[in-house]
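Encoded as structure tokens, the following chain is the form predicted alone, with no partner shown.
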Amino acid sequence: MKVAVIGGGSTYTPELVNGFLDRVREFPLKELWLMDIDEQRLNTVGGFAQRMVKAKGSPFSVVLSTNQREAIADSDYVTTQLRVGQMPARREDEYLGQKHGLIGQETTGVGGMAKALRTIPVILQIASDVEELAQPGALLVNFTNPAGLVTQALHQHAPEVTSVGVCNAPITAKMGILEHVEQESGESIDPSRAELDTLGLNHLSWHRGFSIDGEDIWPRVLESYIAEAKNDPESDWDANTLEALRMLPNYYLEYYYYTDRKLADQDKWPPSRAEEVMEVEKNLLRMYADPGLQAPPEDLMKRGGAYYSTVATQLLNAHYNDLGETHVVNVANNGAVSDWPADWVLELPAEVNKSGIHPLPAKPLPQECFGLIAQVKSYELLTVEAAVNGNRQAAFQALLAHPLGPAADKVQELLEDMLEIHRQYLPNFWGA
């Protein structure tokens, strides 16, 4: 068996590889490539790389590529982790959010904006890689943020190509809430007994179910966080917010329901959070250069993306292993909520087998959640448009439906420094 990370460079790569080598009965990997465009850093992630599967006793190989093609052909599996324009390019969108006087972030608002058309054309080009080279049937699994929005642009542009979106947040919340039950408990429980029942986009959902062993537990669950809420003068959320939803929000909706507190924070500027990252990486390169380590140091979870490994490689477990495990992931909704678009991709539980990903029928969430997924979604759609034709006119339209996007009036200022400060990316808007 074959995979390809694309993006190998990445600081999370030595997670994941741990993630292979704790899987490698079940998932009998052969060949792990991982592919960068930049070598120098995808020599120092992956020489990390191949001395941690070495000292596991080599189980399968690791090797280095700087071509795209080389790296996906013949693969059973190919995952996308790249960042275009690496950190500073993310530094851009946040401080170009900041100096419009909005929400500076990289995956919500005018810099998750910026980040989608740089991304999209690329992502796009790999799928189609993926339909040429990879083994037939081969599944595409994208780490790549926007997730939801990078996902949306596969399921409508590379439908011939098996894809799904996979982010960490659900895991993350889920492994939280966890932890909220066990204090309660006292009782230690193995996380495949639990399971989370949530529903939205990417980085806009909300969460409204949690069972152990098939019990569903929410409403104790639910007064828990409502009790901190009202006992914790520095909760993320509020208590009202709480009981009116009876859910609780994936914490990126803080951007949407407390817009001038995040604003605030983003006036106490430097570090913005792209600036903290780069000192974070620049760290972790050193020590993966350094020719005696063979596990990953404990400063990685400075990084983020907390359960990274667990996400990935248990996912491509369940696949090739016809396991039928549910996984929240990002996929076109095809009728597994009835009352909404079935090609609107969402982020919702999902059952992983052989034959592919396949939604969990669920119900539609409230109007209170609705008319705010249905104002992102389209943002999301004019945005795919804006990124695969380079078409302004649609770029200016998501601009304009985005809740967090400028006034009217300052639209087309925004969208010209937008496309201006990351014009060496955006080929479809400015020619090769």
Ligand code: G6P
The other form holds:
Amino acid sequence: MKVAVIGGGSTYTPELVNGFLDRVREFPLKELWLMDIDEQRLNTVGGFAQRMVKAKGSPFSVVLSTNQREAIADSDYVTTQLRVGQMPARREDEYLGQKHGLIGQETTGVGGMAKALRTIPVILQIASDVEELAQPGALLVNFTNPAGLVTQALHQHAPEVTSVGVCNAPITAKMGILEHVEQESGESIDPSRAELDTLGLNHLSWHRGFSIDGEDIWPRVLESYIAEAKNDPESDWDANTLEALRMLPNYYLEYYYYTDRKLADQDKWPPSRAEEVMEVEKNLLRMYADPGLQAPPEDLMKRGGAYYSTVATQLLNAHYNDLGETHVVNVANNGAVSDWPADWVLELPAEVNKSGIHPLPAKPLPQECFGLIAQVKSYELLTVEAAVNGNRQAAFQALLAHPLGPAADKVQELLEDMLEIHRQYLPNFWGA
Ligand code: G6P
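Other form of same protein, the form predicted in complex with 6-O-phosphono-alpha-D-glucopyranose, not the form predicted alone:
Up next: the whole complex, starting with the chain shown before.
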């Protein structure tokens, strides 16, 4: 079996390699191809990955490549974890927002839109290579942010390739809730016994159910979060909000619910998150380059991708072994939420088996959430159109539709700034 990782020079890769090493009996990987256009980084991260695998008796080989087509050829699984323009482009996205008095964030708001415009054409080229070169029925697993929006583009413009978008936020929420429950009950609970019910878009979802061994314990979980919100002034959410929603919002909803607080936070930059991550990555890459290092260092956890390898390898394993497990992923609605459009890519629980990723029937979100979802989905659909066709009119409309976008009479100025800053990564707008 061959797995290709596009963006294999990511500092997350060693965690992924560990995930494959842990599952080698059930998931018989033979070749792990790490592909990256940044050769130096690929050699550092890939060299470390090779040492990790060797230290475990070389159950599979790790092949390094700068050639996307060669990496994808004959793959059974292709994962994408790339960043067009690398961290400096993310920094530009963050400061673009700040400069215009808006949220400056990697996935949420105008920064997320800029990232989507750079990323979507690259991902669609990968999908086209998967269709042409990979094994028939190969699964494309997208981790690249903004993960929901990118998966929306794949669903619309590469329907012949089976694709799914994955984020570690749902599993991080599940593990956080589980820890909460364990603390209260004093009992240790294996995560496989717990299930999180959640619905929305990536980074715009609400957690609304939690069960252990099939028993719904949501009212208890929610009450304990409400009590915590009442007692802890540092709590992320205020108790009234939780009481009104009867759900726990994904933490990216802070940008919508507490925009002023988030804007005040970014007044303190530098460092923005990109700048922090650049520092963390510099240190990580220095450690990875150490020929004596054979296992991921503790500092990898500072990078922020908790459970990333668990999500990735669990999903591939469930697909390969036809397990029928439930995982929270980003896929086209396709009737799961019957009142909502079938072609909206949603983040929700889905059954994963050999035949694909099947979203489970879900009741729609209540009125107080639906408006926001619909507005952000409109922005996403317009952004996909803008990215694919270099359509400035659609890009303007996307900014107009976004709840965190600029005032209407400032849209043009922001758009010109966004397109100019990332000119070299936007051939659909500027020509090759
Ligand atoms: C969260 C988000 C991901 C993001 C990750 C790392 O888990 O859901 O989308 O990639 O954090 O974020 P960072 O700011 O550390 O790059």
